[in-house]
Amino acid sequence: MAVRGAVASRSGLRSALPLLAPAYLWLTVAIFLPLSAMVFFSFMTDLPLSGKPWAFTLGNYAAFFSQGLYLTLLLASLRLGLEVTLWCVVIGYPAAYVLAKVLRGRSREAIFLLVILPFWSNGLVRIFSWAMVLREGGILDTALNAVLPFRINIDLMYSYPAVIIGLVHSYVPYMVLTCYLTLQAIDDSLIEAGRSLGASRLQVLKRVIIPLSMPGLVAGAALIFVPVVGSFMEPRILGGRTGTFYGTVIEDQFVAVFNWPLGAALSFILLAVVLVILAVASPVLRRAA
């Protein structure tokens, strides 16, 4: 029986190989080869393409530990990722619950369309749209002054709250979608059973709905936290001078300073830190899920 199972699994693998080959080929070309090149660059004194003499060195990684600025910016980026993730949970989870358990029919389809609408537009378009809303004399400032009997001045551009707003708007759909899938899978009879046993709505939420939907919360938090820590477009455009984070420094090394070895080293340090955080948090998240 064991021999038959091994033969069957091998034949199944052979039949699936033509279907898997394009995906793995694309992963190799688009992900692993560029990452391998970046690893190689991070241990070099200069790019071999520049024509200058180069050698292998650990100085790019040593620069992170010798200059406290990089560590300060990394901690600021981690804090930014946590805050954006928290706001996405606060905004996205109730929206997902309403979509999954309250709305029905075309109203659900219409709200669901509004949730995924940011995916249909370019990231730069979304960011510059917020710049038009948040700046002095912008849409928000003009609308409030048209309604209120007194004059107020709202200028959130080039501030930390503007960065939070832009990032939350970009990533909250991930939280809504992941939580919607888990909430939709919860049987309504479980909620009705809790209510029939005398539990309040808050108790049903705490003891039934949230525990069963925790996999969606965990998945959404991971999908948001990881890219936000390394984000640079929203902090650069909406934050101005206050939007200097670890991701913007990495972008500067590649685009402005043209110090690719240092930029690659800083990128892999960020990758290592995020992987360590996820590895440490995984037992807790696994029990929660």
Contents of the next structure:
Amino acid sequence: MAVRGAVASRSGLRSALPLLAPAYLWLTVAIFLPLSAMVFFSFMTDLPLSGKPWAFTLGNYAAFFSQGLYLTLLLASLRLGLEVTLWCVVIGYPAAYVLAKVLRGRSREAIFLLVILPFWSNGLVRIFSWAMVLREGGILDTALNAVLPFRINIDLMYSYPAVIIGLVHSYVPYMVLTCYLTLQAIDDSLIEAGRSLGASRLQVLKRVIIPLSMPGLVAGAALIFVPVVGSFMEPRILGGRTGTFYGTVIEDQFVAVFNWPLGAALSFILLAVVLVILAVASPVLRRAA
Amino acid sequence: MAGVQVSDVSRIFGAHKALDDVTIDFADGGFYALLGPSGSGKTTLLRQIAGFDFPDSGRISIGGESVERVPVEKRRIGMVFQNYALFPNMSVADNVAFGLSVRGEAKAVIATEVQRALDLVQLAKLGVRRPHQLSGGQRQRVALARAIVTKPRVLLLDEPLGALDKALRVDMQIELKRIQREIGITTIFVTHDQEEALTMSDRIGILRDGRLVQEGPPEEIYDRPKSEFAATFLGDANIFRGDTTGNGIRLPDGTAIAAGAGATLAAGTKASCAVRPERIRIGTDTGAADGDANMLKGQVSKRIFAGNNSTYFVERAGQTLKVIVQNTGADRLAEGQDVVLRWSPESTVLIAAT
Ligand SMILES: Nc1ncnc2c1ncn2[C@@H]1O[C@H](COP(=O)(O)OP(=O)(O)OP(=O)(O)O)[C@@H](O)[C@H]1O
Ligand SMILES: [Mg+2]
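Would you mind generating the form predicted together with the partner chain now that we have the form predicted on its own?
Let us now look at the entire complex, which starts with that chain.
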């Protein structure tokens, strides 16, 4: 039986090859080739443009370790990633819970659409709308002062909180979606069983629902943490002078300073650090789930 | 432990009355079956008692205490779900320990109680397994152990054996009954299966369209059904319809049928008589009725042999009657043969037309 199964799966693989080929071809062209070009660049002294002389070097990687600034910025970006991920959990998980377990029918569809909407809107539009809301004399400032009896000055623009707000808004749909999917799959009778055994709603949430939705939380966190650590658009536009992060420095290398080799090297260091963090975190999270 | 009183409970979903003025008294320590066709409100009634849902009107009390404002977790009930609803993220032992652990019992107490509960359902060795590593019957027993380990006042079971095959089902029926006797807990058991209801319970309640049609011990419901629905839903019955004569009914063709059981009705009203197939004797002797026995002539249209008994379908005045005869070795009747059916008035239940 086992032998026959193995044979069947091998012939299954062979017949699947024509189907898989386009996907592999696409991966090669779209990801592998540019990425290997970048790996190559990161070991060069200069870009081989207009016949400039270049040589192989480890200097770009060494720069990261010789200048404390890069490490400081990397730590700041990791902290930013952690904070944004936590806020996304705090905001996204309850929203996903309400969507999956409380709302039904029409109202569920409507709220779902509202959650997904930022996801579909253009990133720049999203960020500049926040700029309108957060600046002094902006929408938030005007609205609060219209309601409150005393005068306050709200100027969140060009600050760390503004960066957090912008990033959380951009990335929270990932958390809502992944958590919604796992919560949706949890049978309501498990909640009822827990309550019938004497557990309060909160105890059921802590002991049954959250452990069972761990895969969604982890997937959402990974989907958010990684791009946020390397983000540059929100920090730049909403953070102003306070918005210098690891991601903005990499961007500078590519679009302002034209030091692609350094930019590439810094990106790969970030990639390595993020992979190590995910590798260390995943067994811990898996045990928790 | 405690009895459960359901008084005048109604539950309305939109325009649909899922429960319509239901009153039942579940006695302390009794085993009660709720029986009824799909959509008759069995689950809805159980959910009102459990506290997952609340009646639009009426009262429910457990152990003499009104539970209107008591949330599920404070009602001290045990519930077994049709799909078992075991927590997939926990081992069998942790599943069983859940109720004690949320209550904050000491670890040592939990361990002994869990072991005792697993012993009771004969799963002592499987505590470390995960629910997905168990068979259907084993999961069922874990769900039961989990529900009773907290010493609830009432055990509620919603078609707990529905997903099991016939043989396992019978084993589990015996097991469940044994455990229920051992701990003497008030048990309310929802089932589709009339045989299960008859063999397991002290009392049966039959629901139809949200109304309690009849309620009582199994023997009483089987022998003295109060409606055509009760007679045909619980077991098989031959139904005759006609006008009341005082001691029975007269069929449209003038034949009188004497009834010795059931309702007392004024002569002239519409009524029915119900006779169980196994109460009818079938033969070829066309002699006069012995005593006051009921007698009808007919013709065998079909015979189904089932080993220990045979079922005869007899055509009579456009009606097909069913007769079950034990296999005693006597001669069998052939299809097409003219036959005479006889049965006593005591076997005939008079039912008011609805
Ligand atoms: N939450 C609800 N909203 C609307 N209607 C409901 C709801 N719950 C039950 N009903 C309706 O109430 C009626 C009784 O349902 P219930 O689940 O109690 O039936 P049941 O006797 O348990 O049936 P089954 O044997 O199929 O489980 C059904 O017509 C059902 O459609
Ligand atoms: Mg049901």
